[in-house]
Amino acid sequence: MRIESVEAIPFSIPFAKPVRFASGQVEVADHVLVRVRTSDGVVGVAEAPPRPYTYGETQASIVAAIEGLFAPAVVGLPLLSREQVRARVGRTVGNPTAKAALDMALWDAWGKTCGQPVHELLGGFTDSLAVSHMVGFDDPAAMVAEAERVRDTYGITSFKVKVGRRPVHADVAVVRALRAGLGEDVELYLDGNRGWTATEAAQALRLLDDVGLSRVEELDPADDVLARRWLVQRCPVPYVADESAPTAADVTREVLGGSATMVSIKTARTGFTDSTQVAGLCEGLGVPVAVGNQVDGSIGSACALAFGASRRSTSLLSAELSNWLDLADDLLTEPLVIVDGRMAVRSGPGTGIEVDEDKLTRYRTDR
């Protein structure tokens, strides 16, 4: 069982309608899969989302890092050599949803190989998860209707409010239409990719003081030191490390720093290792996790549901596995399902999915 083959397919869909928030705006999904072939025939993948304007990664780059850098140093290895792989391309800097994808496609050919499902190889905590729903910019009544109709759709009650707009009172008036529209059993919870200042998030964080929030991700940016830790001493609801935090040694600097007090776990820049490595630690310091989407698609969104079933912590609270409903289509033989506001995982082995092959022959763009 040895590694043999490592490719990096680039692929674009569409989304049926742009998703917008305070640090970009993603309109076609240009994203990466990755597939792992080993020397008994089976194949694993995995998706990479690029995200420039948070990691600095392209579709061009983690293409060129798999096929220049990672490949040429892991083909070869035994299949369970997870620790010399994470080695080897620990030894580049940068490139985390490249390294997390080639992480992932591991674990599928390992689950695919043994015959048992990943999130059972994790910890196999539970079958299936409580699904949020994001919804990014645009008017109040606009965000209020696709609220609704996903909450009609789907049974999804947890909604994650993009924000970060100046002034800061055009979000606050959609996070309140929101809460008078879903009414008050619904989560509502904000994420500001780092869009204000700290000045600008304590007052809307006053403004919404009667709204019921459950948590706030990344009102403004972690660089701005001092300003952060005022941030968090006064905010009423758990403050989540996620772009300031995608590592293990990250997270350790901004929760004892004072800088948050909850932390997002995103497979598709730790993978399932350090997902697993960055969960301990939180369960460690008595940290809470959510488990976050990088609009992810299909492929992605079932290894972020693997792994949060895998694990007590990654299952308490609702996960964010449902990005992929905005695009025009998927990758996937059979399509994930939400049902009642849950995701259930697959049953199959590894991540539980199968590539349609024809679609990837429509969407790549490498040929």
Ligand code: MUC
Given for the second form:
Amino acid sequence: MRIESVEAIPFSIPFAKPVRFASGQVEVADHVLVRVRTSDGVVGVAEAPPRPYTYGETQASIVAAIEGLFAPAVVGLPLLSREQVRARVGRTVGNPTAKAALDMALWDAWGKTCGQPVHELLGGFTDSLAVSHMVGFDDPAAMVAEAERVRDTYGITSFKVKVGRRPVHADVAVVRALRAGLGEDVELYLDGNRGWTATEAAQALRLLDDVGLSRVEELDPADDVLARRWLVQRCPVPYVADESAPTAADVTREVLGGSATMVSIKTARTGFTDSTQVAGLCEGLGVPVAVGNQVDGSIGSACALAFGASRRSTSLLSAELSNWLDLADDLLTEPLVIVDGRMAVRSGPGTGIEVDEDKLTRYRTDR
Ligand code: MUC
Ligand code: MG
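Mind sharing the form predicted together with the ligand? What's above is the form predicted alone.
Complete assembly follows, chain above in first position.
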């Protein structure tokens, strides 16, 4: 069974509530649906989210990379020759979400071919994950109200708080307000998307010492190499590498260099194949991991769920799986669900999702 075609379909679905953070903001899911067809007529899908402020990709660049470079490189290869696909696609540098979506669409097609869910093909560790919700920039009262609504509606008790604004005191006030409003029983952790200097981040950590944070992520730029190591050495909780360590090589460099003590794994940028590699590396190094979110849509969230549930190391902590809640609509025939703060794996073959063709017709932007 061979790869017969690879399509890149741009679509656009508005977020009912835009997500804002230190490195950018997302108002519309202007993502790309990657659709693979095999010689047996099986179809696999995944989505690529353009995040120019993180990876330099745009919706147009993802479509161009897939149509112009990756599809011609892989069409005709056996569906299961993932290392060949990886080697050929890897000849082009960059384009992480375009490569990841192609990889996940191929896994989806394989799962649908053999009638097995991807989370089982990848390891089958568990059947549900605790969900963490990301709270974007707003004023303190609005951020507390959003977290309370998400907790009361979906039972979610883990929150990633976006920080990195100046002055530091504004974000410190937000985090304090969240702890006061939500109580001691919720998990709170921070993501600065490189917005602060190491000195500002250290100040924030001092001011928040008694708030009970579980971890912090990319508070300052990893490219400020010595300042970052200085901060990580002093950080009282795990310091997560996210955008500074998207590949296994980056993880090795950042962790061994003392610039991070924990790693965020995002299927949106490492697909299933390279996410497996990163997870195995972290397990070998003894570095904890968490399943992160690229402000994914429903398809991307289903992929992150399948991967997170596949291994022990990726299912220990709550996974960032909830940004689709803020989308005005999605492309799925069956919506995702969060009950009692958890998402159950989809039981169908592949990643367990089906694209609603009428919705795709409505939201695609290339016709
Ligand atoms: C995150 O964890 O940083 C925001 C920007 C991005 O690249 O991903 C999101 C969430
Ligand atoms: Mg992050």
